[in-house]
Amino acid sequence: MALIVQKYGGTSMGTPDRIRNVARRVKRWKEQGNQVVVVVSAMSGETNRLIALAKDVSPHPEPRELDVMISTGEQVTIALLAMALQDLGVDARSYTGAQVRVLTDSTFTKARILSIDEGKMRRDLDDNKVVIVAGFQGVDEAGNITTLGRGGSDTTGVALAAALSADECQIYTDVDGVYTTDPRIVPEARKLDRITFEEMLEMASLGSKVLQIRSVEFAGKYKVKLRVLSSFEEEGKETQGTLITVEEDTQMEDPIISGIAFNRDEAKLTVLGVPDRPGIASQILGPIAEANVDVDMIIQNVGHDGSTDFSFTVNRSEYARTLKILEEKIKPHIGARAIKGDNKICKVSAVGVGMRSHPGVASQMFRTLAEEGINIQMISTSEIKISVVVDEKYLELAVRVLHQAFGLDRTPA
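Isolated chain model, in the form predicted alone, this chain only:
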């Protein structure tokens, strides 16, 4: 008998028919002799509707009250799923985050989980019940309702799996697994049978929308095996999805590169004629950080004649604000010659743990792009990732040729 935690997202819970479909799926897992804990999101679009309603009343809702309001979306779906299971003859019990006592800090709208009291869940599981828990929410020491931020239901699912020492945490969504790249760009993209936590974390941070970064970090920290599955597959035709696990569980002859990730939401800023002296990077990036803008890739050229150029990337939504900070606060303060910006770039990345033991990945990537006339503007590397910034118009071409160059369109032997 296995203990399984399943998480169903908003699209899976979007209508009464879909909720009944989830109930039938949960029942099948229960009938196979498993203990099952289910974490659910609010119905698709419901959280956005609640936030919009709050802002109709108050342009800047007080965060504590906003959490009280938006946490109600999951309260609806846990009760509906419990009702659907009970109609199928399955004993089920629903709980809010506060009732289970998912203890968080008091950072309203983006709280972090501190601990989970699993006692109540274990008693119900021992009584042969299916336990249903509201995702995305918890409670602080003072008893205030808190929410975990976007994607918080994934994090709830992984955290419950860690607290219960579950055999597996299954994330049900509208895709049937993790692919080598976006099939909408490369129709030959393959679904991966398994991928490491490190690779999934890199792909999530680089633009893959399958899983939230926080949930992957949590799973990696507590060694919770994750499996991505589709809740829309027909009964009897379900696949095994993609298992996300530790590197030791992967196959020795797995491909060097597991996937090609990309992010369109990038913008580049360059400070020209920067005085080449110690501390200049801090003087440029300090005010950016104080404005709560995340900086991604950074390049500082070799200095000539006492000056250098300093480039970095930010999310495209932060481009205008960052450009203004550079022009008004940083350029006159450090005596830079000019500020240049480009919000028509993208980032393309090759990800794979095999890079650690196989040289030549970078040269193959650069050669492949050069043969297509794609100019590389910036480069960033880690042990298992190589990222490049290129002109946005080349994004799809770059993804396709790299996917082919690293043999990701071929089924492994």
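Please give the corresponding structure for the form predicted in complex with ligand ADP, as opposed to the form predicted alone shown earlier.
We keep it simple here and write out only the one chain, dropping partners and molecules.
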């Protein structure tokens, strides 16, 4: 008998019909002799609706209160799925995050899971019940409700799978696996049968929101067998989705580039004419870090006549705040000439473990973009990825031409 954790996302839980469809799938897995724990998201659009409502009442809501509110979407869907299962004659029990004690730290709206008490779930499973747990939410030591960041139900799923030593964690969504790039942007994108943890981690952190990045980190750390599949496939026609694998399992002839990721949520800031002397980078980035703003790419230009320019990127939601810190705290303090900002940029990245052994990927990427007249504003690389910052208006074009240039639309021989 296998223990399976299944996570169903917002679209999969989006209507009463779809919830009944999820219930039928869960029932099939149960009847095949598996123990099943189900993690669900709120109905699609619900978390956005709740956030908008909160901001309508108060422009800067207290994060603690926001979490009390935005965690409610998942409390609705756990109960609805339990009802649907019970109607099919399946014994099922729903629990909130607090009820199964998904213990987190107290970083409201982006809390981290510290531990999970799996005792109650085990007792229910031994009692032949299906256990349904609300995704995205937890509780801190003091009993406050917390949430895990957008897309956080993936992380709940993987964390439960780790806590229960499940045989597999299945992430059911509205696509049938992880693709070479977002199929909504490039219809020629291909589904990957396998992708390594390392590549998936890069893809997720560079903007492919098919899996929340923390869920991939968690799965890698606790060796959870993780699979992405579609909840829309009919009975008897289900495919295997995409398995996230360790690198040793991959094959020699795997392609050099596995996927193209992109992120629109970026903004660039430049401090012009800063003195070219030791300590400048920390004087600029120190106050930014103190304000809890995450900095992504950083570039310092070659100095001329004792001064230089310094650029970095932040999440677009932090743009205005960062610009203000630069103008008010940093510019007068270090004697910079001017501050410039651009929140109409995006980041496009090529990811692949094959890059380690194949030089020339960067030059092919830059050539491809140049042929389309796309100007590269910033570049950053790691062993398995190359990212460029370009004008937002070129996003779709850049993703499409790179996808083609690296042969990702062709089925590997």
